[in-house]
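Take a look at this single chain, the form predicted on its own, given in structure tokens.
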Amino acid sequence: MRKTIYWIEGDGIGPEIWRAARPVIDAALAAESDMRLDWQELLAGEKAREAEGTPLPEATLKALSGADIAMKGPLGTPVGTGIRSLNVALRQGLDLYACIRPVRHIPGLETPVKHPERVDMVIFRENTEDVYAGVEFAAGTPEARKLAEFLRDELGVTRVAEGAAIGIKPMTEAGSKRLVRRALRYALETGRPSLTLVHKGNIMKFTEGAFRQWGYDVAAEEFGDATCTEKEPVPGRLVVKDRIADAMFQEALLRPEAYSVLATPNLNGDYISDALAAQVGGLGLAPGVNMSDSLAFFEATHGTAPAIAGKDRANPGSIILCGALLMEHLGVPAAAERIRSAVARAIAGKAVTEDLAAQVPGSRVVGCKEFGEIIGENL
């Protein structure tokens, strides 16, 4: 059996991760299943915009559109000028409301933290919607004078000061409910015992609020067989509890063992997602993947750091990982677990990027090209 999967290759870092990972992927695949991927590479970003004069041109839009699943590198986005993100782009586009970042320590990294073996939660971060939605206007410019000029006379809203830039955070039940949703079917199927609504509903109460309520709404009205709270526990069920933003982040470094699956509106997502994968390692060694009703799109989660481009100095851990995630989505378990086993023996063997020197004592620096091929010989 042959599975077509479209790949992008990423700016800065992502030609090196990509000829370091996917020969792990293909071989991890090759020693547990007769199914191969037929890789066809798509254009995006610095590449796509010197080919096309595009950095998202419409037929990878196009194609991905069709697709089921699909892998990336880093894409760079500049800050405060030129296309909002790529990144960003893309998940509106194809519509890949659920950003899925599973967060595990793996053993022989130092870490901030002292017991980071305690952090095994993954986090349902929704997509779309948000602040992220790019409802956005700058500093003096007449669409923000005509937005605050309506939000004082017809709204009577008199805390926008003169000048302002502003931001719309539009956040929909629909959209709450199929992320959430989405997680609570994870967490039913995996057999964990929590799943944790994060929110900053105590300040943003039409927003973040609704978004918890529409959290626990979903949960007692599609999974209530499965299902309870956390004031009125029953034995045997997933647990759904709820907790303030900044309260989780607190929670996550104080008692992480408590928590299980995390569903957060966009922005809480994008921080505790980071925060996590610091406590158990950094975004060296962190798969996700972001994924609509019909598609899975597994990515890099770091940048696309280029002050090391083409230096061979980068760490292809996070979209080896991936392709762990990858092999879990396509039905072979067993080579997603020879994928992990792999990176924890490299860590293990003390031989790791630069990125993971002071985190593994006494290792020997690698570049790229030869920390893929250690992985690929452990698989």
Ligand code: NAI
The other form holds:
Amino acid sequence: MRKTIYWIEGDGIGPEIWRAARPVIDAALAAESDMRLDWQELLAGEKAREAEGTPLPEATLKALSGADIAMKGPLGTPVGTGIRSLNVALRQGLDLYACIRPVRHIPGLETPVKHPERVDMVIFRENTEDVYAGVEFAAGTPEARKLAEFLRDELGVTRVAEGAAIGIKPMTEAGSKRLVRRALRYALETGRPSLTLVHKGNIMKFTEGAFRQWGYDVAAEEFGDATCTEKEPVPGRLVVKDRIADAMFQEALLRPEAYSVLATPNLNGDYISDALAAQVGGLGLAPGVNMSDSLAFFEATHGTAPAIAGKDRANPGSIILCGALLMEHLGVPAAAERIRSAVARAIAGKAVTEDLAAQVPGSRVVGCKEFGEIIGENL
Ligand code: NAI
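Cool, the form predicted on its own is there; where's the form predicted together with the named molecule?
Full assembly next; the chain just shown is listed first.
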């Protein structure tokens, strides 16, 4: 059986990490399944600009709109094209509303905490709303002034000083519920013990506070016989709880074992994803997937690393571990486990790319290509 997967090479270190990663992903799948991946390249970023004169060709968006799986390397922020960020344009254009990042420690990696193995969380971050919606007006512009006047004259809000920069934080019931619904479904399907709504609703009552409430509502309305709350626990059911975002950062350090699936608005999720990835020592190795209702779009979470591009110094681990997420998504969890163990064994063997050297005492530094080959041998 053949499965089409679209892929975007990406800028900077994109080409070299793909060269190292693809053989590993294909070999892991072949070892556990009859399925084979049909890789079809789509252009985006610098490669697209050179070939088509635009960093995000219509054909790429069109193919992705009809696709169910895709994977991308990092894309640089194009200067002077009118596109603020290609990644944001892709997320909004394809309605990739859930950004999912699993966080687990890889044995052998030194981390800033004593017990990184206590962290086993999966973050579901809302990806299209909140202060990231891109509705912002610079200080002193006519638009910002007009908005401040409207607030003062029409709504009686006098706290927005004249000359202020203004950003808008839209959060909807539909947008919040679809994110929490997906997180609940995942938690139930994978037998996770709890789901925590992470919000700042004590201060931002009508946005983040509403996110919390909508989260509890969707759990009760649609998953009522499989979930319970922390106050009224029912053995065997998924516990739905909530934490204020700042307290969640403390909890993540002090009692990580008490948390499993997190569902968060956009900004909170951005912060906690990186904080947790750092806690397990894996910022450079973190995989992620952005999902709409039809498309799972796997992506390396790091950037294009321009300073080391083309020098065989990049770490291909993030995109290789995206391969593990892909395997789970394709229903071949044994291949996912094979990839994760192979990365762990490569690290235990103490031959790592330079970015990991400080975290693996006594290690020998190898290039991107060789690190990929070592992971492949450990499959
Ligand atoms: P970056 O992630 O490219 O680099 C930060 C630091 O980490 C640098 O020291 C870099 O050398 C290192 N690094 C990153 N990935 C690495 C890897 N795989 N192996 C070894 N070292 C690695 O972030 P930065 O410098 O902020 O952004 C550079 C460009 O990447 C910008 O144009 C930015 O917009 C873009 N970017 C794209 C992302 C995406 O496509 N998802 C995410 C973040 C940034």
